[in-house]
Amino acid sequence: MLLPVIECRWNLTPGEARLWQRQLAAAVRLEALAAPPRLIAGADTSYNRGSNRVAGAVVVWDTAERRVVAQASAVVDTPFPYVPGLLAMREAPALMPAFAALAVMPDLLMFNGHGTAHPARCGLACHMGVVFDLPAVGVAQQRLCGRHEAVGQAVGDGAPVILDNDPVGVALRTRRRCNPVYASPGHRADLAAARAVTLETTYGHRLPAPLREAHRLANAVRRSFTPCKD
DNA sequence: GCGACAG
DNA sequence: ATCTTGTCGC
């Protein structure tokens, strides 16, 4: 395994989880990427309503060949429900083992959710980026916090998401006539990098390919353990 | 107290 | 997140 299995209690209380986020936020490093990332890992989860069985999926997208070159998944039962601001408590337990099963080391991690555009500046992308100490960015479809001006209509147009006078993310138009996505750095990356990797892997779609592929895989895994009605 | 609220 | 048909636009 290239990436380690991180041991931790996932049955924390919301209060304990927020204390943990405070610690993790202090470890986040916002900086320019050391090198342009060729292999981008996209991660996502899928689960049925009312169920705690979560499918975590990770794909490695080769930006040079424009294809998935590795993938891994895991199924985990997590007691923690989805709580706005505590998404990592819900999804990380399934994503960690999926990453640990990956046979290829990615250059950057991309998550379906926010990075620093989070009330505690510690969204899912920060959480995962810090525990693995790898460059990470978050791309969400909805705003969690902060405010921003209207986004231009052209692909590539963006408006910074401001939280307490700080630009913590960017609302980005990745496709015409589609709502913008929210990109923010998670760890060992900066706002410019989050914006760039998002736009560079969109290929005419609203969401970047690593996330589209991870979503597809996570859904396939979930269906594999979901009883079908005949 | 009231609204907001990633997936 | 997931449950779902048709439908508008490129």
Contents of the next structure:
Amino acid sequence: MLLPVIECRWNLTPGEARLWQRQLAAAVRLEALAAPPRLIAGADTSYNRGSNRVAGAVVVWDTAERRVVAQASAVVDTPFPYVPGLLAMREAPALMPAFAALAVMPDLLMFNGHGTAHPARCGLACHMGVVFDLPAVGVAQQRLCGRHEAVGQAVGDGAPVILDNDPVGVALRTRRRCNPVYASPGHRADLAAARAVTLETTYGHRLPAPLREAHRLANAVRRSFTPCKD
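Given the form predicted together with the DNA, corresponding form predicted on its own:
The text that comes after this line covers the one chain and nothing more.
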């Protein structure tokens, strides 16, 4: 069971949410990992456009055995609207009960989203990393802020994402002839850790295995509550 170490309130106005986001950003610690993580909890959400019902899914991936060793999901109705830069306020409430239902304690959290590579330097991976006080990284499929040079075509090539003259993430080639992904630290990890963990868990795919498995589970849960059309 994975429980928050700080109080979370999701019934906030956008203004209140931005204030809390700044407080969380100030609490983010960027540091090297003490050891390579064996158990990585991949987290993702799924919902229909225009709907406030969100499916959250978490899977624990064993990097030594290359398989899922635990998983949990939840469905939550969230009233928080879509606000650019505050997507965590819609997705985190569905992920919290899924994390709470886990039977295995992960070494690191990985989110389908951004960490510090975010306009406020506090994406979903930062939110959840600070809330649980665990190492966390974000791996997103699109750049949200900053700029970077062209990325080479070889697997492992990367270019730092620069925001206000600071490197906040890395555009990373994880598969040939595929667009790069954007990895960034969330909490208790650094840029080198975000890059290494991402590359070490892709296994020839574009996205890391923990996120691929979480994505499948989240979509399956969403389909279970989506009415079928005749």
